[in-house]
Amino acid sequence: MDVPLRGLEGVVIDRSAITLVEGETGGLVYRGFRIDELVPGAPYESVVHLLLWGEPPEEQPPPRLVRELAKRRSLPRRLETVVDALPPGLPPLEALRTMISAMGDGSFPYPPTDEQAFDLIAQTPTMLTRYVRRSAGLTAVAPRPDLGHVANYLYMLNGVLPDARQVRALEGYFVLLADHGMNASTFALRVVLSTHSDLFSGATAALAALKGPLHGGAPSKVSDMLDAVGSAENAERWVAQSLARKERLMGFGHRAYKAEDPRAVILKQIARDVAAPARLKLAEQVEEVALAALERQRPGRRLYTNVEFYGAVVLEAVGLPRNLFTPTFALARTAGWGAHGLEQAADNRLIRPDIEYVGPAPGRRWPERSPTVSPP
């Protein structure tokens, strides 16, 4: 039989009503709105709202929305044993994974529910501060119920109330994260729930999948490499040398775009707002020089800034650590992944492809063995 792509790439396997990419012409659209229509602007609870049920609010979150995310941030205490039992020390991005599968406590029956999503997306901050300001041996701080949704996650990870033009970047960069379609980490949610399993233990899964670097778990690698960099006036250098070396240069392609990624144009608006002005220049300045160098190493292959270049510049300015960087992507992620849950139990088929075999041809012989004596 003729062999698939590999990676799955180009087949389509079911049908969503949630998220369009237009990867030949570099577009995103959350059900039939672009994401342009949607950063700068759109609360992160606005979208919450689009991608579970399809439609926008008027003009603000529905308060009945609001209210559901603001009283479930504070965790049942179980949960608080859980977070509170983990090892300090652990990479951030470890602790969420443990802490997102604790959430499933064999009580939440197949189908999952808007409430089971509410949960994902409101308690997954509270948890991922509460560590990490334990393992730096601080207090937790309380979730604040008159906040909107990123900017508590701020205020619970720092304990003060943080400045309204951070806020505002990070909400877009949530925004923009929220979903990406049939990306990996919502590929593994969606088998998982395909079994009938429930909505965290695929959140576990998804985030998993995440964690990888070929995925989601890559951004504070362009923090690093931008650190390589050290200036703008060393870019062009650096840039060839890393070339000629063979390394892959960090934010740059994308297996799903061939034109620029939507969300990577955007957040470099947001860095340009956002950034400290000497970051941003070395940032577009090795932009610049490796989008050249990449078209000239490899003409016609169409590659560009992806989102995490930018997404790192702009995760730099609002403060958060570069261990926090992934773990960020995932809580912006929650949303699509509660979308796609309730859509995949919806219409449900299990997931199971095939594979082709290209092992030895069947009709092997085992070695015979030689008789073996029982012991008395």
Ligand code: ACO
The other form holds:
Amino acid sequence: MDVPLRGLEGVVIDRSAITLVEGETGGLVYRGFRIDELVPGAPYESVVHLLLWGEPPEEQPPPRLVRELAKRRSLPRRLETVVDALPPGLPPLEALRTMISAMGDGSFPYPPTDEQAFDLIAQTPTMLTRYVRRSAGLTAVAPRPDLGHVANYLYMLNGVLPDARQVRALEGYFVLLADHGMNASTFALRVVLSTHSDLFSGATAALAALKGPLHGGAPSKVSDMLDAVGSAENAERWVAQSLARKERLMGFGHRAYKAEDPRAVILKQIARDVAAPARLKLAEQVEEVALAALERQRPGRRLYTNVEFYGAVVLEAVGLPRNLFTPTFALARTAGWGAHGLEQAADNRLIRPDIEYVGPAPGRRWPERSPTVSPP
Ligand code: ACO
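Alternative state: the form predicted together with the ligand, after the form predicted on its own:
Now the full complex is given, and it begins with the chain already shown.
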């Protein structure tokens, strides 16, 4: 029998005042502000303020929130111990999942608080960069309270003050990726919170869901794809062969958007500002060829470029290694996870859907038990 709601497509599970995804027209709105009103220009901390509390700050960036986040960047000793106890060389995303889980030490009860959301946003970059540097045999770089959230992330990662153009580009990426309605990771977080579990357990589940390539795990695969294509001249042939093998083109298609993903549109502009010209030319050629090929192969399916495609080009251009692409997406999304955790708890109802049973009819008989053999 056909199950119309598979993958919960189109199912409205509750109400939210945080983010509006306009799938048919390709719009994305945070608390009433279209994203092209925010990028370029709005500091990540201002968007954290907007997402958590619903209003833009009076001052940009908001001095109190900036201070709160900066104060919390330094890790408590117990978290340093966990980070340093992990074996070096794990994929950073796997390490981050364990580290976020370790943030919940039993002293953060339900319901979540603003302070817990601040910790989630402020401490994840410190844990991640500490782990990545240790894996590379480098000492940790202490956070700098005088730097903005995004600049400080790059600083803790590389140990040098980042270039202003790269900070601007990554700040735009962080703002665009900060929230996205009922995506799989945020849904996972809300399911966990709805059982009255804590915010860090919810964020651990969210990261686990983000990891998959059908959600946040795609951007490094976009870079791999661009490498495999190699040159603009090879794009047509490579895309045709890939689709003939029934592979999915990474960075295209979206469950919600049946029009251009508005984040991809802005990330393309950012990429034009920071990416190496040859890489940008290759990406633009692959995009053009892929869109035409997808329309030919699946006419009317409306498969467009998604956030991951130019997201990957931007992350490459700011010097991040591929194994940090999805972890960086997660750092940006901690703002949305915090906001959704608070919203879920403010008016909670247990999220517990149903599933249609299609197994054997009730009434089967259990096989005769074999005689019990007594132990000698
Ligand atoms: N390449 C080739 N074919 C595709 C692609 C793609 N990128 N995306 C969808 N299709 C095809 C599917 O094969 C399917 O065809 P069929 O009906 O003939 O079987 C049809 O288009 C519809 O696809 P679904 O999987 O039903 O669409 P869904 O809404 O479930 O999937 C998804 C959306 C997972 C993003 C999909 O488009 C995809 O796999 N894209 C590639 C991976 C990717 O870019 N992931 C990042 C997503 S963005 C984010 O989450 C932040």
